[in-house]
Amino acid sequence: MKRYVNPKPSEWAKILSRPTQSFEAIEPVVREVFGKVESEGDTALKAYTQKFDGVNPTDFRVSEKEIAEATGRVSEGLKSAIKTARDNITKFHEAQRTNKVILETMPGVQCWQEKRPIQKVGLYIPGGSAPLFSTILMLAIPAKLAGCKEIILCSPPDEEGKLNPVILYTAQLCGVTKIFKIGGIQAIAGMTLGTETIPKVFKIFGPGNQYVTVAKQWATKMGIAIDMPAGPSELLVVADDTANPAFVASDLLSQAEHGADSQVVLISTSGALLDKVEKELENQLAALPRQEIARQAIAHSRMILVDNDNTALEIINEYGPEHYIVCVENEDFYIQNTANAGSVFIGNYTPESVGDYASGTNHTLPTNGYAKQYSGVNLDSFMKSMTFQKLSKKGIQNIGKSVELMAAAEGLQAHKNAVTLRLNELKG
């Protein structure tokens, strides 16, 4: 990690810049892709799935076959696990719901909101080397509690074709409807525009790679919404002298292990800290069985030094991190002082690793700075607010007035008609 010592803030932009490729660099191919599943529907999803993952599928569509076979395949003492984690993301998430809101504005005039699931969402699960079934918990369980009637998941398959075992335990347990064979941008453009087999839905969720990320950012061009913009992971910690070298090691590893574009940041008031962590980084690096990919994501990460706590936060804000550690001394003032952090994680007992699994906070977070105005994903992700009103006589008479008003200095004179036609009723 490259050591920064009380940078100067004209520098902290360049110091915190991301790994990450430009949307313009990416779109040409995310372009070429959403144009020939467009035009080609399956078979353009075939053979993007043959060029990008080397396999060539006969049905996108998982089995109940399949879905039987891969329970039978998952040991009983991590289906224990998984329903732990099921249940506490269950409990968090289940009590984020609100009541109906209703007022009377003024005497006759009622208004109130409702709560509506989204009817159809997409759900992404990235694969590969690591195929991410706890993605699977964070996005099934609140879609399911929402009430959404068609849950479907997309996860790039492996080289035989298939998908991990636990993948398809984990969505069968958590209410998926459909689960299909398919990844990267083709899984996102089939769930954006629909295919023979591939549902059309309404919103996209998951995380993934910077390709992925641009796909659904394109998909919003296409009138389908998305949770965020979500890219590689990353984690910002910051720690002082209180702080557990070897576990602030442990927690930086656990991101960068995530991919070469992950990124990790630890900044400190104190140097011996910082000197400390970076032997433990090189201890507990050696020992990883992902430790050529952690080497890469910890070769564009960074450790910053500075003299005192509010330049701390001043960078901690800028960086907006998607994934925060907070193990320091005076951890009141960091954490009431936060204005941009996708979940926070507070004291020496608390890795980040526990929300990325089981507490039962959601792990889907912005990333690459998108803190700064999005949320994680929560139960309202899977539901959008409907307003109602509805008027009494002498609700249209106490508000009429001031309605006419108003559409006649806008020069809209139909407006003030539908106000006017019912005032002139009720005078009769």
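What we label the rigid core is the largest C-alpha set whose atoms superpose within 1.5 Å from one form to the other. Positions refer to the first chain, counted from 1. No experiment lies behind these values; they were computed from the predicted model shown. Compared with the form predicted in complex with a further copy of the same chain:
After superposition on the rigid core, displacement of the C-alpha of Thr195 between these two forms amounts to 2 Å or more. If you fit the rigid core between these two forms, you'll see the Cα of Leu173 move by less than 2 angstroms.
Positional change of Gly369 between these two forms stays under 2 Å at the C-alpha, relative to the superposed core.
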Contents of the next structure:
Protein chains: 2
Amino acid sequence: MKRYVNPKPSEWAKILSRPTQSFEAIEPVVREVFGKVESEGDTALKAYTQKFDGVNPTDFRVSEKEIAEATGRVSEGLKSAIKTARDNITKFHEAQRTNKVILETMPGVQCWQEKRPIQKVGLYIPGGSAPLFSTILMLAIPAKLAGCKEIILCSPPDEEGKLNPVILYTAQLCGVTKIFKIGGIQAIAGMTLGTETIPKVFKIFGPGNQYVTVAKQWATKMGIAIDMPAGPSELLVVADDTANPAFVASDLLSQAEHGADSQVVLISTSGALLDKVEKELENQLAALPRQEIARQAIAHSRMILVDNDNTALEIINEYGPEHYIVCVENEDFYIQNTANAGSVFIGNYTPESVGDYASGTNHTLPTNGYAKQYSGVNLDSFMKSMTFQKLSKKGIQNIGKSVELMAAAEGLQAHKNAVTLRLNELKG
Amino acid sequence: MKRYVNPKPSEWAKILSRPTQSFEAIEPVVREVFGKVESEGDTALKAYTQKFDGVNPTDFRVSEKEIAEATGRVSEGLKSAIKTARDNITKFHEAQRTNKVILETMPGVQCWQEKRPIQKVGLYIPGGSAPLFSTILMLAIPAKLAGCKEIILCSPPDEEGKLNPVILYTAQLCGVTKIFKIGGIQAIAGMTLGTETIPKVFKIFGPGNQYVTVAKQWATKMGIAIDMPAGPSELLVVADDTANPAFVASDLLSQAEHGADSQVVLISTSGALLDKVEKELENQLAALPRQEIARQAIAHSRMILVDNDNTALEIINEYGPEHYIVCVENEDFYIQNTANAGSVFIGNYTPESVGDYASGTNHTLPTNGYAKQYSGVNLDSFMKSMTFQKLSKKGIQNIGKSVELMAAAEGLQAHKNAVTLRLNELKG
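Starting from the form predicted alone above, please write out the structure of the form predicted in complex with a further copy of the same chain.
Time for the whole complex; same chain goes first.
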């Protein structure tokens, strides 16, 4: 790992820079696919699935029979693990439910705020070598708890035109209402526009490659909401001599194995700790099946040695890490003063993996510094807040004059008049 | 107003259609301005302010002296009204504050969720004939309550290079930290990229014309969050024979005076009510200063007569109104079953104007049907949720096996290893 010792603040931005990618070149393809799906519906979906995935689907919708068969093909051990994760995620997200906020702001002026479910949501689960069923847990569980009526899931079919059994098992376990074997730009276009088979949804969630990322951004132009903008996954660890170097190394590697461009940063006030972690990295790397990927990621990863905790904190807040491990003696200092982070893992016995799978927190988190302004996925991501107000006669009499004055000052006479008419009637 | 009687569901989409506008033609200008502001900073801001607003600013930043002078130029009556509104808005948004969510999901697995302020936010307030100080109340008050450290405001200067005194008065009253005399695309570019004078912010709020709308969308491509996508303002009223026709007409007109393309819909199960409202509209229109605008909006507005409440409700949910007045005997039916609306105004004494200015609810609301998936601005709009977890030795022993199984099933050995190392140490 590349090591920096007390870098000057003017150098931080460069040291903390993420690999930025411009996807503008993909936009014309996305535009074309959306256009075709809008005009041709399922016919276009089939043509693109043939073209991009090399399979010729007879039916996008996964049948009840397929789901039932899948359940029998997942090992009991894995089922039990998934249920443990489901229980924890359910508890933690259910605890996030907020009550109706009711307030009489002035005598006779009753206001309240209520959250109601987004009626139709779409979940995208990428394909690839391994089935990302953990992301289904993270998206479908809060969607179901929120009360979304339609929870659809799209995932690209494998070479045989199928979805992995564990994907189907997890989806039905978590309350997904319809599963579709379709991926890529065409899946996002289908959920955005609606076709004969795929229902149009109001919000789309889930990770994906660059095509899916651009397609989701395109969908926002058409009035569809998305969970958050995407970027490569990342981990920042702050550790001192109380941290177990082998554990720290294992956490850095669990991030590094995601891809050669994975983002890993280790900050410490202890040079000795950095030395020990470096040695442990070498030991552990040798045993990893994804060693080559992890080695590339580690090669351009960064260790930063700083003089004191305040400097470490400033660097952390400038970075705004997606995953953030705090393994130091004075952990409260970091926990209380970190302004920007997605999910925080505290102490020697809290590896990032527990939050990736099963602790109960969500693993769909803001990358790329977006922790400065975006929340990770949570129960509220599947709801929207609505406000209500009801005034009594007394209420309009109490507030009326203020509204008249302000409306007049903004040059909106009809706004004023709506109040004046009511006040006059009450005088009469 | 155009009247529809029991339209078929297949016709609803057309009847409820909003004026859609494509702003793609504006994108090249936006791209150019952002590019120049990125490379030239303040110099570009000055050049564009000269070009688009016709004024040559010596200093964008409003001085303390200007603010002090402005305070003296706002009438005591208006100040008092603004303070009443501020108090109500403060109370209602403060009541939205949520507690930390803390939960032990399994023995030894402690998880919590906390909301922390977005550190830097930018508020955009449009210029034009009237000073929209009410929008400052709606954005700066929750920003301040949330704990945002930097709350900047940009608004275009008038012909003399100044901002209206009531804008300055309201901004300082509500805790805006810096005020800048700059508008349009260049203001949004400045807040997105940062210049010598304008700080870069993490999230941009506020309404604007089509240039500002496209610039805000452009900003999201650069990692900046925005409050919500924009569309023309709209009002839907559902009313029956218990509604006062004069009041209903005044509410429709207060929406109609916004612009010739304003969206107004009135739904009723009573033909008699529709007749009376139509007559009242004619009476009240004659007295309005913005009569011509309102008349155009009313001419293409829609009255829909339906057989029963269920049909009315279905139409309302398909529309998803920004502002929604419920003035019927069985108001509970509508309040409880409306899935999609921004802000709801209930009964004969609750005109939309009270929520526009002073009841306490926010007036920055989802238009264009976005109530289906977006919240109106609220306290949480200025915060982001972060999650935390801390496992004890017992905790990792309880959850470890499940995480190992799931990580292995997703093909992520290093994720598994981070758990295994810890479990092995605890066995030893």
